[in-house]
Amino acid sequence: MNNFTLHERLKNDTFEVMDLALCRVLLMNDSHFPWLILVPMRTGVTEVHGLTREDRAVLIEETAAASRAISSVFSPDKINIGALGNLVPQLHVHVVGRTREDRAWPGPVWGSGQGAPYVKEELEKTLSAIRQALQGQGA
């Protein structure tokens, strides 16, 4: 493994769910929505482009997974996926439920209101879900 690093504010922000082959996935501590946060375990990488053409592969299909996790735990409307990084330039992808009752439907998550943090009961059976989620897929 390289020397990677998690950026202060996805540390701040998020939960740790697992590590995966490429990606740290986490939690964000936002019990509005599911939403799971991709981290490529590379160091100085700040686009997809950036990534090798395998660790690129690896990307998709992480993301996929962590998009069944969410559906089979969750079962939303639809699945939002995005890789903004304008505020944290570290290379990470969002992957977030959304339903046509959450907050922000049918706009973006970001800017749509203060979030709410899990509570502890909350977070440890969301947490233990996915995880069982996903490693039930074999990711």
The other form holds:
Number of protein chains: 2
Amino acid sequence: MNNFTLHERLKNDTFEVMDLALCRVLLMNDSHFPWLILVPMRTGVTEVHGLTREDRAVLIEETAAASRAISSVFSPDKINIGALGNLVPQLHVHVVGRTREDRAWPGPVWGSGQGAPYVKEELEKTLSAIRQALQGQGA
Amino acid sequence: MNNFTLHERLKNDTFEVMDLALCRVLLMNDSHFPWLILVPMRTGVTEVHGLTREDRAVLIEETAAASRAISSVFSPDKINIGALGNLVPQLHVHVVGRTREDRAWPGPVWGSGQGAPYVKEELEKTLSAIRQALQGQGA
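Previous: the form predicted on its own; requested now: the form predicted together with a further copy of the same chain:
Every component of the complex follows; first up is the chain already shown.
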């Protein structure tokens, strides 16, 4: 499609879930939170307003699809969405399921401390459930 | 238009900038950061995926317009966008200009400590510059 390359840090911190029309969907390697990261497969874009209008419309639909997937699989109390990029310039959107009992509540997840890496079985179960939920909405 | 009422806490923490087609634009009363909050004028919506697809397309365009306005007036190093809502359930989107020298860098602004309220002259200058920047893009 294009010369899209995932930023090294995103690659190191996540597992691949699937590619949607615009975004590569990643699962953050932190089993404390159901935490997806959507990376528009466009080279050199660092801000939402740096995308085309057409890509932005797709980005927010894929963000909504990721939110619905997390909601249906994990029934969180709240979805948190964030595009920060202070450390990793490649544009990426966090979609995180939050519960009132999670370690960062009601604060943000970013900078909330050490993640808890997935163990193999839990990872496979989580990836499979999220893929099914994303595919189930025709995303 | 409808019975939209701004959440009490958003009202207390901000100043009104202007209404766009979908969102009321607010300026956070924290002069440390150029910090806008966009509140879709829809009653009872708490999540991005709770909006209609049409409203979502407008929301991301208005978010991009707010980002461009902050960029043009303040020349930040990065724009941070976030929809959290862990404390205030009414759907709202933060758009914040960040610099490498700001008090929270590279962490998130949410939960980063006490805000610095605007003094009158600075507030009027800031509101005027942001309104002009938003209007200049036909937002």
